[in-house]
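Presented below, as structure tokens, is a lone chain in the form predicted alone.
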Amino acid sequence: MAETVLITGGAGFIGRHVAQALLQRGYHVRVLDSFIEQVHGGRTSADGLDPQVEIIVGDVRDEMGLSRALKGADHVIHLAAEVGVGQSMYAVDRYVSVNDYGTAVLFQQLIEQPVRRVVVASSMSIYGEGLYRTVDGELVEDAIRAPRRSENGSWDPVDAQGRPLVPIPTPESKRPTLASVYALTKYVQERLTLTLAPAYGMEGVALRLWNVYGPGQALSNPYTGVLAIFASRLHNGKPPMIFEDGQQRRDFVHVEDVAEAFALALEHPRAPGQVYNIGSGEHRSVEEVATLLAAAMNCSELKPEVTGKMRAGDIRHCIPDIAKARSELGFSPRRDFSDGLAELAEWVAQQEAKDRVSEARKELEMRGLVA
């Protein structure tokens, strides 16, 4: 008989791909999802989910619904969460409630109905600024950006002599520097999983995800992944809007590679008790990515709008060291970025997308969270 995996938040962008990867491995997949409007646009059906997937509509904070969803489950992949650094800085109660209280409710139910393994989606945001080195070669784990005092000031963290620090790949051993409410909540999700699972005879694993992209993202959600936000703007004939100077560097990993990472984390005997960085192993500036996406969508004339303003909670550079996931899980990202952008552009061309980026920016400005 096939093992059952419950995916919380499984009707979302990542969840749909994880569900497909698990079905291909022979699991029975059950999804618990609340289908919130910001992500699903008012849909209550599981668009993009295989008909074989068992769907339970419900909130991860609802004890009775969770108890029902856990019946007969062998494993849990915990994806249910509010996502977005910017929004988390003003929708504080909502983010803490869904992400942290929701995880607490999940484990309260797991005490009564334990499973073998729980894999939780953590985030690169927990690192805050990534790992840096000085021009003299010294490692800096706790880089913090000072506010820019003038137009000529550095966007980058600097050393004691005022010289910009150089970003280098960040390993799992780097101490967290929690710079946003979202980061705080993801760290709590991670630690609850790694603390409570073994206490009750279960196995816990955390995957720290970088910028996930691919077809199926919520294009009308202005707090989703940056590539989907750029795609929504371009699809509506508007230029991508970029904070700061556009030179902040990020790693973009295809959702199919992320789904494979979850399957590996669910099955590999070395995974329990561990955290793993999941990215592509490549990094680019945000401005470069916006330009490449515009070209893929045949609207290169829409040059990125670089705002020169900073959003509260944002970090400058954070790029992953994925050596641990490679060596311990056998994780090997396969999707080429250029091919992934072409695939995303083709999918976006067939979608409708409301551009809510300006509306989201006004929300932040109104609260003094953009400067």
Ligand SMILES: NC(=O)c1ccc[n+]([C@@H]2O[C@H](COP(=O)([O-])OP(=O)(O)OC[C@H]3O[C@@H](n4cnc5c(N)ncnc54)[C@H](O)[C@@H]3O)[C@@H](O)[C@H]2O)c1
Given for the second form:
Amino acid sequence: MAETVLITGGAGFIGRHVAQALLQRGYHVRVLDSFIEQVHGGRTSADGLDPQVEIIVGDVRDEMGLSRALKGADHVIHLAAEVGVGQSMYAVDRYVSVNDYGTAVLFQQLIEQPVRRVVVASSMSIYGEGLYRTVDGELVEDAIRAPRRSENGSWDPVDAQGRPLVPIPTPESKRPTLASVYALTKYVQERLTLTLAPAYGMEGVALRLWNVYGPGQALSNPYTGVLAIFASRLHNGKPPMIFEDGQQRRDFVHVEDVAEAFALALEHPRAPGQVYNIGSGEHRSVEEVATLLAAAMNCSELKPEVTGKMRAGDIRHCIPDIAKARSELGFSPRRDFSDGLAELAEWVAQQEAKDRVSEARKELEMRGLVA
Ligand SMILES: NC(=O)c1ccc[n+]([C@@H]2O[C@H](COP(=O)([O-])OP(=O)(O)OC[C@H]3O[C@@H](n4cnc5c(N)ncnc54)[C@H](O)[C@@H]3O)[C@@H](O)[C@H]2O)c1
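Starting from the form predicted alone shown above, please give the structure in the form predicted in complex with the ligand.
What follows is the whole complex; the chain from before opens it.
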């Protein structure tokens, strides 16, 4: 008989792709999702979820619903979360409640109904600033962003002599620096999984995901997914708005590669007890990505608007070292970035997307979280 995987938050962007990858591998897939307004805009059925997926509408914080969802489950992939760095800095109770209390309730139920393996979605955000080196080649693990000293000052963290530090790939061994409420809650999710799973005879794995992109991103959610936010602006004939100077570097990984990583984390005998960075292995500046997306969407005339403002909790550079996932899990990101952007552009062209970016920015400004 097919094994059953429960995916919490499985109706969301990543969850739908993970569900598809697992169906293809012969699993029975069950999803528990509360279809939050910010992501699903009031719908309680997920476009893009395969009809073979069993859907339970419910909140991870509701123990009765969770207990029902766990009946007969062999594994859990825990994705349910509030997802947005900027928003987490003022919707503190909501983020801590869903992400941390939600994970606590999940494990409380797992004590009664254990499964074989639990894979949790952690995040690059737990690192805070990524790993850097000085221009002299010395490693800097605990770079901190000081406020800019002048209008022309560097956005980059600097060394003791005031010289900008150079970002280098961040391995899993880098100490976490939790710079936002979101990061803090993701770290708690990760640690609860890696602490409690083995204590109750289960296997726990955490994937630290970088910037995931691809068709199916929540275009009208202005709080998360930088590419979706840019796409939604461009789709509405407006230029993408970029914080700072646009030179902050990230790794954009296609959602199909991420779905494959979850399947590997679920099945690989070396994975239990481990954390893995999941990215594409390539990094780009945010401005470059906005420009490439505008070209893919045939609106290159909409040049990115560089705001020169910084959001509280944002980090400057963080790029992954994915060697561990490659060597231990056989993870091998396949999707080419320009093909991925073309595919995203094609998908966006068929969508309706409300541009709520200015609203989201006002929310932050009102609270002094953009400076
Ligand atoms: N997208 C990224 O770039 C990225 C990067 C790092 C980590 N992650 C993590 O991956 C996971 C999935 O992210 P995503 O991009 O698919 O986000 P998403 O917002 O599209 O999906 C999250 C899903 O969780 C559901 N949900 C929220 N609160 C819930 C609750 N209380 N009970 C049940 N369901 C609830 C939402 O309805 C949604 O369907 C999250 O844990 C996120 O923190 C995402």
